[in-house]
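Taking the form predicted alone, here's one chain by itself in structure tokens.
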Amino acid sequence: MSDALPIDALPRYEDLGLPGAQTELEQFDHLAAYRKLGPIYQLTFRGERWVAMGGLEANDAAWRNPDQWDYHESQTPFRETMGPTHVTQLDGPQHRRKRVNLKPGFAMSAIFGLIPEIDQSVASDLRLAAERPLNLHDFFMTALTRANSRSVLKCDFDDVTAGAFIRFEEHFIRGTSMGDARAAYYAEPAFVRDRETVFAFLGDLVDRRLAGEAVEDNFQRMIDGRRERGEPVERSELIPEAYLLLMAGTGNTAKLLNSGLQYLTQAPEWLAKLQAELAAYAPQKLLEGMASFPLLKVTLLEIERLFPAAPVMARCVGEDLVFGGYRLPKGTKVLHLQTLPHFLEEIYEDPYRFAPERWIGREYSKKSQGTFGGSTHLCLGINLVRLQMPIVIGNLLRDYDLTLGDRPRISVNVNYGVPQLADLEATFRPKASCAAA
């Protein structure tokens, strides 16, 4: 570390004369800084000095050691909104406490054999939307949300109920990247009444549990688990996990839907080919792993390259580091750039195109795949998402003609705090087959 350089020296993305915090959004252009200045820069974010880390040395560097990390610093809105045992806000043995606490419900072994209940929720959704308009995005994530609180955390879920939770986490995700103005934003009426409701809700559901209700789902085993290890039932803890079974991967499945349809429908040909292979789609089939689907699985992973719904990790150095020569001290904050790798065309070619055939017979390095992030730290989400993806588009393609209204472009980037979102007009219409049977 003696011959590591200074954070000082750092080279300084002013110094190009790139766009950067010019707009709302704060968007700079971190591929062209990547190009000239490395894989490490420094730059000025919100008034203060930022360290930027991009490319496969920085996702190497950043998920070997999570322990170098200062979670409880870096997503202090995670904890000021969720309590002080929310998972991404923990650090080294308390996060990995957690971790084994929350595994029940959420590891592929306890959400796998819920295909055949969040297929049924999901095809019954569809159902109920078809030959009307709709947000494309609002009716994803309304789906999703049903379809968890009938699998993964069943409970009573009317309308009004499950709109406070979607206008909840919706809110409070984007509240998340604002800073300083954080703290106005979540005080607004609105805001302040759907958390009431929310917490009120989980707060009556973990209570029951405690009392005795028996229900059979992933929430009642982390429970059991719990009890069986010895470890403490808090209802202060149960509540913000309660939270995350039902609300955990919605926001981002829905991105990824809503983005990845628009760029299929604008692709034909491989569109009718993937439509030919769900033909045969059934949640039987899903059950066996996605063999049967090779055309959906390549899809699925290119839709999760091109818009990554956090293309940006916020973090803060929890111990001294070195990274490219350069000393970053304890407090750094970093914006660790974990999906530039997407958009490289020296492991992507052409990365801006949307190319599902690029999957076919290839494996690409984890290090270039940062949608969910990496190491310990990885989204807990990321298995609901990646068995809500398949079923949506399965029972989507099998059953329906998807048709778009005015197409929004639907902008790629690897910004903090800039989700891949358009508000897509869309219908459902039943094929022909599907309106017989």
Second form
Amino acid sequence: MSDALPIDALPRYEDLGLPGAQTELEQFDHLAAYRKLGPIYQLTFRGERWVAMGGLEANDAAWRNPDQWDYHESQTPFRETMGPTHVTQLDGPQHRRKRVNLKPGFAMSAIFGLIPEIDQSVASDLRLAAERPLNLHDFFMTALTRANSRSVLKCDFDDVTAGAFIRFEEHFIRGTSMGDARAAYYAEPAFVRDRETVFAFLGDLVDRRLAGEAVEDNFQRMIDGRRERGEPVERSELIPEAYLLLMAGTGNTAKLLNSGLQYLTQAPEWLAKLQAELAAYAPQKLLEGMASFPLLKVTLLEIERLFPAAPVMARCVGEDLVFGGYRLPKGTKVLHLQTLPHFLEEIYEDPYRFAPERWIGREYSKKSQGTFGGSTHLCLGINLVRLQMPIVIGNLLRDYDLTLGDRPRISVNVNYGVPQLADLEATFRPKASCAAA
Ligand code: HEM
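Which structure goes with the form predicted together with ligand HEM, now that we have seen the form predicted alone?
Zooming out: every chain and molecule, the one shown earlier first.
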């Protein structure tokens, strides 16, 4: 550690003369900076000094030792809104205990058997939405949340409540990366009202469970697991956990679906082959795994690669660490560019091209796949996403012809790969041959 250089000696992004308005993440050209400065450099972002780390070496270093990060500090916005027991802002043993508590809700073994319920819910929402123009982002968020309310956490979830949950989640997540402007953004009256609706709904739900309401679902298994281990079952801890099961992450899943569908419709040859494969889509087949759907499998991997919905993670150094020959002291703010390898041509040839076939018969290292993060804080919802995506696309492409509105266009940001827009208009029309027609 003593040979390492201090952070003042790090190369500076500003010295490159690259664009960088220093307010929005996507205004930086981190790919060019990585090429010119290497895997670690400093930059001014929203008036503060940050260190950026990117590339395979950075992913390896960041994920090898998760305890070097201070999540309590970097994930403050989640604690402010979801409370002091919320998973992502916990560190060390407390975080590991929480992940054990959440396992009966999110492990693949806990959700795989729910494929028929999720499928039925998605199929029914698609039928109800057919033949009229839709905002696709809202539609997917609603359909996924409703599917959650019929599978992982069973509850009555009417359209008005679903609307409040979705507005809340979108506003909440947007605010988490806002810095000083966050307090005013969260004080907006419409958000305050939605937040009250969401927490009142979750509070009632938890109260009923604690009063003995018997429902067979993953939420109940999480509660029972705690009791079996002799751990306390606290209302305040269960409320944000119920939120995770019902709503969390659906905006990101919707973004992936939107981006993917837009790129699929622009790749007619691949789409035709995929549709032919999905003519045989059925939830019972999915229960046997993805082996029956090899083209769908690689399509989803390519969508994950090209449209990482959370491409950069803000971190804070929890204990002094050395990376790339520089010493980062405790408290250093770090932008971990965990999806930068997705856009390196030495790893993914022609990286900005939507090319699902690149995954056929080929494995890429885990370090080059950052869409869901890595290590102990790996996305909790990854298994759910990887079931919901094939179910939605399977139903959609088997039963419907999809027409997308002309605008807006989702573009891959040539600087970094962040989708700039993820809202689309679309109409689903039942295929003449389909059961939904
Ligand atoms: C395509 C959709 C999604 C994407 C791209 C995504 C991405 C991510 C990323 C990058 C992280 C950070 C991991 C890290 O710190 O290294 C994360 C964490 C997390 N995600 Fe997701 N996510 C998605 C969907 C979901 C869903 C559906 C849920 C539902 C529960 C969810 C819940 C979480 C939670 C709770 C964490 C924090 C985990 C922890 O700190 O232990 N995500 N996600």
